[in-house]
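Just one chain follows, in the form predicted on its own, and it is written as C-alpha cells.
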Amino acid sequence: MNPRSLDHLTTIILRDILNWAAEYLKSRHISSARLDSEVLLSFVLNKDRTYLYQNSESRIQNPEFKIFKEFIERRGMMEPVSYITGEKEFWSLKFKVTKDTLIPRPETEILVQTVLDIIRSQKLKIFNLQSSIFNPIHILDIGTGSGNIAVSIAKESPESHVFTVDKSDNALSVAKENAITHNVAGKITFIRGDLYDFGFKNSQIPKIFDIIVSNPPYIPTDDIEGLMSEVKDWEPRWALDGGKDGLKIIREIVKDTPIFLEPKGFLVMEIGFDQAEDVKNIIKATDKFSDIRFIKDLSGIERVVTAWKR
C-alpha cells in the first residue's frame, strides 16, 4: 500500500493508519519504522504515543492525515524525525532544531552532567559559590548550536553564566529561542563567532572562564559517508566533520584554552570512539592541565574528557 492509496478518504482509523505508516516506512529500509510513525502521529494530533493506543479506533480527519502523510513522505527519504518536527528532547527539556543545528544526541547528556558535577564539587570552592549572585560562575560553551548544553547548564545551575558562541547566524537564533522557551535568557549571553575568535568588544563578555566546555566536531572526514543517511545527508557538516583524523577542531580548541582559562577552572569537552589516548596526548602537550579524566557513556565509550588548569 502506498501514501496516495488513503487519498480518497475522508476519515482514517489510528490503527489502520499507523499500520500504513509502518509498512511504508519499513519498504523505505526505516528500522525504526513503527517507533517513528507513532511520533510523528503524536506529534500531528498533538498527544502521547500512549493515546494512540487507548484510542486507536478513533478517526484522524482528513487535514491531519494530509499533515501526517506528507511528514511520513518526508521521514521515508530519510530525513530525521526531528527536523520534521522541529523539536527534541534532551535534558527533559524541549528544544527546537532546524537543518542549521545538531540534533542532540543522548549522550551529550553526559557532558552537562559533568559539568554539573565540577560546579558541586568541593573542587570549585575557588568559585566562592555563596556569592555567586554577585560573582557568577563564567562558562563558555564553544558551539553552541541549538544552545542544549548551555540551556540545561543554565536551568540546573543559578550561580552560573553561560557564554555560547556559535559561527552560525541561525543556529544562534535557534539557541536563543531556546533560552527564551526555557526561562534562562537573561543567564546566558549569546556570541557571533569562531572557537575563540569572537573578540571581546563587548564589556560584559570576560577575558577569561571559569568553565569552557564544548560538544566540537570529532568525526574523520572519511568516517562521514558510512554515517547512517539521516545524519550525514541532513545534518550539517560543519557541525560533524573534525578533520582528517576527527581531531583537528579539539586540538585547536586545546591550544588557546589555557589563555581563557582561568587558573584551576576547568575544560569539558565531549569526544569520539577510540579518541580518548589521542585527547589525552594533545591536553598534556600544552603542559597547562593535570588530572586528566574520561566519563564513559553507556556503551563504554570514553565520550567526555576533563582537564584541571594548573
Ligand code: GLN
The other form holds:
Amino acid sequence: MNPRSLDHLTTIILRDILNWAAEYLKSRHISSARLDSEVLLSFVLNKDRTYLYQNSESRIQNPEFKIFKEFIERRGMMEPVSYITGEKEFWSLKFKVTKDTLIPRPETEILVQTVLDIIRSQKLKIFNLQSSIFNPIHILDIGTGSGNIAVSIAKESPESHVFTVDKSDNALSVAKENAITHNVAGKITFIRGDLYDFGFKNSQIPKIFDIIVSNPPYIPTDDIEGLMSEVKDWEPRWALDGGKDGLKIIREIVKDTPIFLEPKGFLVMEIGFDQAEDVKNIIKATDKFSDIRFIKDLSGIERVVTAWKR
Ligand code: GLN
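What's the form predicted in complex with the ligand like, now that we've got the form predicted on its own?
What follows is the whole complex; the chain from before opens it.
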C-alpha cells in the first residue's frame, strides 16, 4: 500500500487512518506496526493513546493528517519512533533525543539505580565522612548523549553534582536542554571531551571524582551489521561501536580510571552480552580495584559492573 494512496482524501476518521498506517508499516516489515502508528498519531494530535480509542470516529484535520502521513513514511524507512517524535522516556522522565544522541535504553536504568544505591550505601558514606562531608558527591558521566544518566542521577540525588562529558557539541546541547527541562541544570556541569581527555582548563572541574559512571559503546564492530536497521542505520555509530571485540572503549576507560577516581570511589559501567568475564579481567589487571560485582538485567544478562577502588 502506498502512503500516497490516501492523498485524494481530505478528512478521514481516526480508526481508518490507524488501520491504513498499521497496514502500511506491516508491509514495510515493521513488527510494531500498530503500536508505532498509535504512538505517532497520538503524538501528532497531542493526546494520549486512549483518546484514539475513545474518539475513533473523530475526523483528523488536514494539516495533522499531512504530518502524520510524513511520520508514517519516515517510520516506513526504518527511522526509530523516538527520532521522529524527538523524545524518549527514561527513568519516568521525558528526554529530548536527536540523531546525535543514542536513544536511551531501559536497561540503562539499572546503571542509574546502581549509582543511586552506591550513593546511599555505607561504603561511600564512610568515605564522605572522612574527607568531604560538606562537599557534594562528585560524579563523572562519560559519554552523556542525551544526558539521560546525568539528569536522572541529579534529579534523584540532592547530595550529588554530576560532571558530564561528551565529544559531540550537538549531544551536549541536547543534554543541557534536558537538564533545563527537568530543573537540574544547576547540578550538572557539561564538558566537551573524549573520555578522560577533557583537560582541566576549567577550575570548576575537579581533578578526581567519587563515582565514575559510563554507558560506553560496547558492540563489536562486526556485530553492528547484524543489528536491526533502526539501530545500525539511524543511531550514531560512535555511540555503539566498541571496536573489534567490543571492549576497546571499556579498556580505555578502565586504564585511566584509577587516576581520576578517589580512593574508595566507584567505577560503574554498563557492559554488553557475555562481556562480564573479560571486563572482570580488564579491571583486575589494573591491580587498583577490589570488590568487582555484576548486576543482571531482567533477561539475566550481567549488564552493569561496579568496582571499588582501594
Ligand atoms: N549516556 C547515554 C545513554 O546511556 C549515551 C551512551 C552512549 O552514547 N554510548 O544512553
